[in-house]
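A lone chain, given as structure tokens: the form predicted on its own.
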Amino acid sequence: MKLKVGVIGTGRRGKVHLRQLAKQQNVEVPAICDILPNVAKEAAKITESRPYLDYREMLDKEELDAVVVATPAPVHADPTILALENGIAVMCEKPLAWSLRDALRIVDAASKTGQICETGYQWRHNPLLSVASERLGESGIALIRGTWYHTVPLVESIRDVSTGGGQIFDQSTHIIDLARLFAGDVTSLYAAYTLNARSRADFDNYDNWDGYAVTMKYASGAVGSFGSTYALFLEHGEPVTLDIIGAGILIKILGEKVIVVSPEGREELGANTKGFTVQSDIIGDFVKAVATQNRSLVKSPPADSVKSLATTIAANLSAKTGEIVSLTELMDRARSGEELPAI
């Protein structure tokens, strides 16, 4: 019997997930949902699905085993929670939510319902990460360094900081999350952002920072720094980077490649991110997790991904206040009911 999987939100990212679901032999997509009629109609053609304009109606009328929530971050929480409460497994795109309060609502719903719930940090499904971790062995980590260079976002809702959250929140969250996988949780951070290049250019409808710098301390004793930008241009060619430095070893997650630099030389570990199979990418693993109830295939459950969200929200808060932010204190504020949104 095939798994019945629905998709809520069929814009740019939602269509990517739809196409991956279409490749799964044991999956059918009976229904999809988007608030824009034309978008819903076109997306439904990909998998010959019934289109809905209201996710509540879709969840009420359709018998689904799982849903993928690929709406914008400000509207992740409600459809994710409703699906979980209806006994439906969920893969919710990253970041987990727009605010820490909403993210904790998802964490609670996943815990109370016992349903499988994954957050869309697809890089965690790179099979090379376990190899990199083995090479690090018991070495402590001295330094984490990450960069993500980009241009003005093509998606209008991401271009505006009030709906997109900025580069650290939207894109660099991937490498900040990966750094946590290796170095552990962030304890405190300081961030400084700027709008210094795009503000001098003849560019309309841009309301966002264009340069981002964040320094972090980890519970493991490691320190880290992340730099990102929206000031560059398309096809600039610079890869996304994450360097992890241990005792006598450097792990470089360099765009598509994972490289180990050690006294024995420089070794490329082989596969690249484009080489993910349907079985090993996030959709493939999510589908298998739902089918088999094997929770080891879920690499980023809400109880963990909320910490990556908190880190990016803390960075935005630090950049606005000019103060060092304690992640423990921030999470305590969220648990006491404070909303703490992305911006």
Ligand SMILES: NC(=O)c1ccc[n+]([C@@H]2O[C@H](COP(=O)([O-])OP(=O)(O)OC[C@H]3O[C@@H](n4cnc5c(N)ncnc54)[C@H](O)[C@@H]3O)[C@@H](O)[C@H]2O)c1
The other form holds:
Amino acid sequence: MKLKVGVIGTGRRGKVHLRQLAKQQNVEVPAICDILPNVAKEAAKITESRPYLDYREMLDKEELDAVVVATPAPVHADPTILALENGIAVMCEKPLAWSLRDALRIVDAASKTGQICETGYQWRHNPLLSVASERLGESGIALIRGTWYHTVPLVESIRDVSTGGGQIFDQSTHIIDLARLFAGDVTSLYAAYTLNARSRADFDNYDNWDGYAVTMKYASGAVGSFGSTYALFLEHGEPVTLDIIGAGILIKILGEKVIVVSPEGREELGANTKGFTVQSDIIGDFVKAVATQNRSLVKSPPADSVKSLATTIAANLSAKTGEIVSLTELMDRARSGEELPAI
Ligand SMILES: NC(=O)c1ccc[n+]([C@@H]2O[C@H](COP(=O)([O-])OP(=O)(O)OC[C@H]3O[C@@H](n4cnc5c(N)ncnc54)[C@H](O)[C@@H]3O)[C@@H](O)[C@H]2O)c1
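Next block: the form predicted together with the named molecule, after the form predicted on its own:
Then the entire complex follows, led off by the chain already shown.
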């Protein structure tokens, strides 16, 4: 019998997931949902699905095994929790939620229901990462350094910081999350942001920063530094980078490419491996995980991704207050019921 998967939120990202779901064997997409009728109607054609305008009605009427949630971050928690409570597995896009309070509600629902729940950090599904970890071996990590250069976001809701959360929250969250996979939990950080190259008058709704710098300390003893921007232009060609430096070894993660620099030389891992794309494998792994209940295929459960969310919310807080933020104290505040939104 085919796995029945629904999609909630069929904008840019939801359609990417729909196309990947259409390629999976043993998967059908009986229903999709978007609040915009035209968007729902168009998306439904991709997988010949029944379109809904309300996810509650879809979850009520359809018998689904899993849903993919690809709504904007402020609309992640409610559909994810309702689906989990209906016995449905969920792959919800990154970042886990808009606020730490909502993120903890998801963590709680995933734990209580025992359903498979994955956050959309697709880079974690790159099989080369485990090879990179083996190469690092027992070495401690001295330094993590990440960069993500972008232009003023084309999507209006992301361009405005009050709905997009800013570059660190929305985009660099991928490399901040990936860095945690190697260096472990962040203990404290300091961030400084600026709007100094662009101007608010340059673009409609450009109420945002354009330069972001964050310094982090990890429980493992590593230190990290992340720099990102909205000041560049489209197709500048500079790759997203994550450098991980151990004793006599540099691991460079450049999107799907992983390079190891050691005294033996410079080696591109998996250069001969064909067919892998991080974009497709999160959906492939998720549907396999649901079909087989093999939880090792879930690379980013909410209990872990909440820590990446907390790190980016801490960075936004630090940039606004000018203070060093302790992650333990921030999580304690969230657990005691404070909302702690992205902005
Ligand atoms: N993992 C990645 O690399 C990646 C890339 C892009 C976007 N994303 C994430 O995907 C999510 C969606 O981003 P996007 O770029 O597709 O945005 P988008 O605005 O293009 O699409 C979001 C869609 O959700 C719909 N929506 C809003 N509220 C809804 C509701 N209550 N019920 C049903 N549908 C609703 C909107 O109408 C819209 O069509 C965000 O969380 C974003 O961070 C992840």
